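Form predicted alone, single chain, as structure tokens, below.
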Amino acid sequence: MTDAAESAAGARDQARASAAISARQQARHGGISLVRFLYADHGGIVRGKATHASGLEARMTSGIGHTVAMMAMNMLDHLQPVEGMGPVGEVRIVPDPQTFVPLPYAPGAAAMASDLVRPDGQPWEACARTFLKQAIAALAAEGYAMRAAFEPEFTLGQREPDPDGGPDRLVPADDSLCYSSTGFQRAHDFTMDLVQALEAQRLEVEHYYPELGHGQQEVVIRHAPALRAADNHLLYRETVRGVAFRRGVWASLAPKPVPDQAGNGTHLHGSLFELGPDGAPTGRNVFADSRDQYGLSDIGYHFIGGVLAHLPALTALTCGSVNSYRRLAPQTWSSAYTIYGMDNREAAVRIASVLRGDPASSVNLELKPSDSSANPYLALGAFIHAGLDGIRGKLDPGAAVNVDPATLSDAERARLGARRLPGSLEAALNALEADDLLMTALGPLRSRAYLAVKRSEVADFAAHDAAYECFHHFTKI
């Protein structure tokens, strides 16, 4: 290890430590009574125990037993055989204390998100928030740091019975116009509640507004380093249900919980970032160059080439569902082909125009096909992997598509390159695994895992009609 490495380690192993005792300090002190520990299965849904806090400076060491099967399990809770996942084998639910926040939504209780490892203390293979960090060694051994951003939208109502006797549906709570005024007076005194149990959590709010959909709303937390990004996902994802329910209401983030409303969509947004000598990043937005049309660099264009490369398998793990293939369709801006443009909101990869008086720092890519019933973990990670990818191959991402490609007749759509993302999550997750580089990168135990899961929610709700598939998404995500 050199000098450099030892003391990022170090300086890693003393923030863990003060980390610690702070969370010990502020759930003394601040009337908690139980901590959560939250992790993402492969099934996209967040799962987790919770310890007492009398316990919680051992639990915080030590962790919480847990199965291996769970990460076996899909999210109808049927338990798929895998081997290395059965009912022998245990590992440990660790929390990283640095994520520890009190649950404004849930008075007495605290959070953290959480890895899951070996009894011996060392990372299990199948651990989602592992994966994420192993691709972002990889990005800093090339010299590079991502910050990243989730941009959800959820759907706002109320769970009422089917009156014909089916499963039960997804009322929005408003039939209001995109952006309008009406929607925000409809949606505010919830949207307040959830700003402030945001903030609470330090999830810094930089926007919100009624979207398209019946009941949709969309509130966009600030970039920050990848880990954090994923995790304040995880957090985010808790907090907009965990209002709702306080409230009486229900609140969904899955792609399509209503079948005849908008979607919605989780746009991950990333930006690469030069690592000085110390590791840390040095401020310099490594996508950005005012000399070129769009301002992307060299890097940013290779990077975007790794993305479309790989998109069909990568699709599978960003939009994990069977759930989100009823929105990736033409024409509904949220991106059906294998293209990138400037501010394209058709296209599956966006360069963002840059802000006024932030040209530089503002450069960032925008990848459409992405969605909350995804694991925020596995999807981050994959898309650094693509990217990284383009980078080491200098993949060429060929021309900028600048015009709806469902405009454009089949040859020129050739032409460009612009094939069709895959239309359900059995071809995503075909793609998957024909794809050699994603499926090294999850390695042998994770990528049997998440393809059994998948494929046993594929066949489960290839048997039902849509009712099902939208109740069971709508009251799981």
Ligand code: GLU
Contents of the next structure:
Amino acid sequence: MTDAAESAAGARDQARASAAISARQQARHGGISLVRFLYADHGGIVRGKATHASGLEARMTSGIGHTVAMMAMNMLDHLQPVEGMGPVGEVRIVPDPQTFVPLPYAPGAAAMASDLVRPDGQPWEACARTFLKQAIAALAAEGYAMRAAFEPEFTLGQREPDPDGGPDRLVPADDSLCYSSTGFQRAHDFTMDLVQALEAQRLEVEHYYPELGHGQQEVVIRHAPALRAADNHLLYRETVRGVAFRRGVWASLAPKPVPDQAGNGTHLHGSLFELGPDGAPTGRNVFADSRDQYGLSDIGYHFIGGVLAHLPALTALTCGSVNSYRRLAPQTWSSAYTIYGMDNREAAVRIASVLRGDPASSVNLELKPSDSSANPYLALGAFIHAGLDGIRGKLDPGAAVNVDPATLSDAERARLGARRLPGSLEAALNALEADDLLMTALGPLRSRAYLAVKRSEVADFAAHDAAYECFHHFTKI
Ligand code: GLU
Ligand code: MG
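What about the form predicted in complex with the named molecule, after the form predicted alone?
So here's everything in the complex, that chain up top.
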């Protein structure tokens, strides 16, 4: 290790130790009995185990024992045969004390985002949070750190039996119009509970609005260093559903919980900053260049070049469920083609226009084919790897497309390099399997398990109708 890397590792250990002390104190004085150690799996589900507060100190070091097989479990709780993830073998769920939060929607409980670690304390090859940390380290080796934000939409409603005896349906809470004041009024009590619960966990709420779909809401959390952003999204997903369930209503972040309504995107925003001495993104936003017509630097364009080059494969990780592909349709503002554009809401990558008063730091790229059925650690880690590949190879993304690609002819789209995004999870998984960069970054165990889990979901949902698919997604995500 270099001196700088050693002192950064030392600083990280120290920060972890003082966060562990603070977590213990908060648990003791905050009336906490149970602390949930949470992680996200390959099915896109948030899972975990809880320790009693009396064992918290020891468990923050030792973790809680867990079978390796859980990363071979799909979103229907069907265990897949994956070499290295059978009935024999243990990992530990080891929490990150810097993420400790009492849960406002679960009195007496707190939570921490966690890694899956080998019993000897070494990183486990199938831990998703470790995958993101490795992507962040690869960026750091080039002198960059990412600030990122997940921008989630979700549907608020009621889970109701189908009158015709089919699977339960999500019935939206209102039929209000997009950004309408009626929408604000109808969802107000729930939204205030949600915002206060997010604030209590130090998630910085930036905006709120009732979105286009019936019952659809969007509450946006401010960008943060990449790992924190993914941890925030995990806590956010838990909070949306936790607050809803406590109020006796249902909320779902599934990409398309109601087939005839607007889909729920979770657009992924990112920008690269110079790396600070402690590994944090500080100093200059290296995506910003005021001389460029769109305010974007060469590094920014190369990052787009990498994302577009890997996009069909990347989609398998950012749009991780069968239900994701019901959302990704042309002319729904979710994106459907491999193009980028300036403030183009039909482009897969949108250069977001800068904010007046903050031009230098507000330049960022928005990935539209992204939703909350993805594992946020895999999605953000893969986004980083794809962009970094573009930076290393100085990839040229071509010209910005500032029209709706669905309005162009096939020949025009071909000339612009606008390929249709994968039309199904199956097609996206095939693209992932053929993508050397992302397969190598995932590594053999993780990629084997991810493909097996996701292909089992493809097979299960192919044998059923849309109502079954929506039911299984809105009840779990
Ligand atoms: N609901 C749209 C999606 O599926 C996004 C609408 C918007 O916020 O632009 O991504
Ligand atoms: Mg929106």
